[in-house]
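So this first bit is one chain, no partners, the form predicted on its own, shown in structure tokens.
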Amino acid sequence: MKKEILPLKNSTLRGEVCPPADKSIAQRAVIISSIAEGITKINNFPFSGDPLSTLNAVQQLGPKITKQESTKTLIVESQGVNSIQESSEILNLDNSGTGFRLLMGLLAGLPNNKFFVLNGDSSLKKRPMKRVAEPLIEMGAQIIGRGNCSLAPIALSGRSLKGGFIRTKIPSAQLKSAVILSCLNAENELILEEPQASRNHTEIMLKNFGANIKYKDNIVELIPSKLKARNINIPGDISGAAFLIAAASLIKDSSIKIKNVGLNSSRTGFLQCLEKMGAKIKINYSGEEDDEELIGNIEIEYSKLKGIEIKGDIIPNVIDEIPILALVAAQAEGKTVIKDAKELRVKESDRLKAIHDLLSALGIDVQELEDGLIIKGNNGQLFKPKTRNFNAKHDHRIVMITAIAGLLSEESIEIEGAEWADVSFPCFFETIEALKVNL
């Protein structure tokens, strides 16, 4: 779908918006549950893109799964983890690379020697596998697949592994959460250590459904457990809302409020740095993080913003927030350096190179590192786009930021490939519309 983004000239944003549910705690929650015994009651569940996509492949496990999509409800009903069943098709897990890596782990961890294929898209069999099945095998997991398992699809027969002491060499919440759900019943304790702390969804859910887990910092300890059924809350999504909060940031006379928006201190990143560049942020807490996912409302408006340095530690926590603070950068002042980003190259697209290409194809002097970006900001000036259409390499982050930097232009532009921002932000383009307002 080609979509025009004309450029908001004497408009701005203003309002109240509630982002849509995160799609990272979503599919979570279809897993776990899956395993759960008794009744999981699901609320605010995305019934699109990756969400159903991972719900689709679970079903085929054998849990009863009712959907009530009138209240963005999903009940799930599961005799516990001895009641998966193989599935006589391939798990087709399309795009969703949380839903292939997550299920790797558990699949693999299943007693009895149950066979199970998972597969994707086009895209999702691009991406690197063999992070995740190295220290599965270690453990014992039986896995094959593409390329010495890099590539799906990916073959595994489960079985209780053993567990011990694993050391991660890249901090990714998806592959310490394959770990940790593969070890749910492995034959020992399982201590695993990141080498730097990546988020930490996966270690507060399965705690709530009873695992006997302790996590801080960069260490996961975990206990073989069985999990109990309880109800689940799914927050806004963090990282939906971060495009609507630099469209705020950016848009001269901008002032917005997103509501009920996940605020796990392992997801803020984002924040931390639109306050570094300067912008001007309000957050209201409406609990306390006590091993619960923390949530509240973010107001947001116009400010001149300059550039900063982006690195090391905090990249685990902003790595899917970098192409909209890459979009930030070239509207602030100065220079902004990322840095220790690679991990961009190996999502839905290589983020790196399309966010350069992008930000060049707007006028802005950008020079692309093998893991990161330097971007020398236009302090604010309008977009001078070299191109009226803009390809978004099948990427929902990449068709976002080109809608928000067709706000910014001194032209129209448009996005081939726009039905992709439904993967993570179903009406993205409808909330954008719904905020407008003359001047």
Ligand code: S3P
Given for the second form:
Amino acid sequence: MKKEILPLKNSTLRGEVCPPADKSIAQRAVIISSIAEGITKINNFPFSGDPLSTLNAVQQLGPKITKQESTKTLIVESQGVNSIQESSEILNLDNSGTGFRLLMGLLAGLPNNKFFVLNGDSSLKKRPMKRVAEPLIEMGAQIIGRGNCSLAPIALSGRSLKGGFIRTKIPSAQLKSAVILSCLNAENELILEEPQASRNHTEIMLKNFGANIKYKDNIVELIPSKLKARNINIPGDISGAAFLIAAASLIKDSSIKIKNVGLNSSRTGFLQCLEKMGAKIKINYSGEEDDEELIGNIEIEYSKLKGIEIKGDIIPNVIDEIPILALVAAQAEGKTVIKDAKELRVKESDRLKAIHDLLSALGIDVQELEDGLIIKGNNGQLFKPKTRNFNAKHDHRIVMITAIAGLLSEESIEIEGAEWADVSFPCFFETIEALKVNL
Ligand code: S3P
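Next up, the form predicted together with ligand S3P, please; the one we just looked at was the form predicted on its own.
Time for the whole complex; same chain goes first.
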């Protein structure tokens, strides 16, 4: 689908919105509830994109799932881990790396040699899976796949794994979560150490489902546990909200409020970076972060921004927000340096290249590094696009940064593949439209 984006010129963004539900948390909710004994009610479940792909795959494993799309509710009924059944079909996770990798871990650690094949769309089939296969195989898993377990399709035969001490090489919540889920039925305790802390939604959810799990910074300790069903509310997605927050801080006279957004501190590095750049942000937390997903409201208004350095330990925390931070940097005063972000090369697209190509087509002085970008901001000028046609590379986050760039351009632009926004933010274009007001 082609989408034309008109420059905002004499309008701005005002009002209140709820972002879409968090896909990272929603997918964990379906996967974890499928092995938790009893009835789990999941509120605010997003019936679209990645969560729907994961839901469809989990449905093939046997739990009774009732969908109530009008109330955004999902009811999952399971008799526990032993009730998971083999599927006669391939489990197709489409574009969802989270769904693929978490299920790979969970299924590899199921007892009794149950057999599964996992696959995805053309983008997922290019993404690295060996990082997950390696620690699982080290603990005794039986996995085969293309390129010696590097790429989907992946086939596996589940068995109780050994557990023990695993040190991962990459700070990745998908990898960490796969290892944790694989050890729920392990013979021994798991102690997992990451090079840097990544998002901790799996740990929080497992604790709430009764697992014997401890987690702090980059260390997780899990004693194999049976899970009990419970109800869950999926918070709004901070990564989706980030596009709106960035737009409001870049567009003159904007002032918006984002409600019911997840504020888990392993995901809010984006807000810290924006504040460092000079953004005017007010955060109201509605609770404490003690083994719970913190939520709250964010108010943001336009302000002049300056370039910063983004590197080191904060990178796993802002991994999905680097595309939008790069666009913000392009509008800021001075230079922004992004480093240690090589992982962006193996996301839904090679995001370092995609961002570089987008920013240079917008007339920005940008340098692509092996693990990052150096961006010279244009100090709040409108972008001067060198072309009208932008291809979003089948990547939801590239669609959304291109759309925001279009609002801030001298000329209208067209995005090819705009429908990919649906992967994480189905009503993205409508949400921007609803926030527009004339000055
Ligand atoms: C995710 C973890 C991150 C992130 C992805 C979702 C998750 O990936 O980029 O969008 O749900 O755990 P990595 O774990 O590969 O860094």
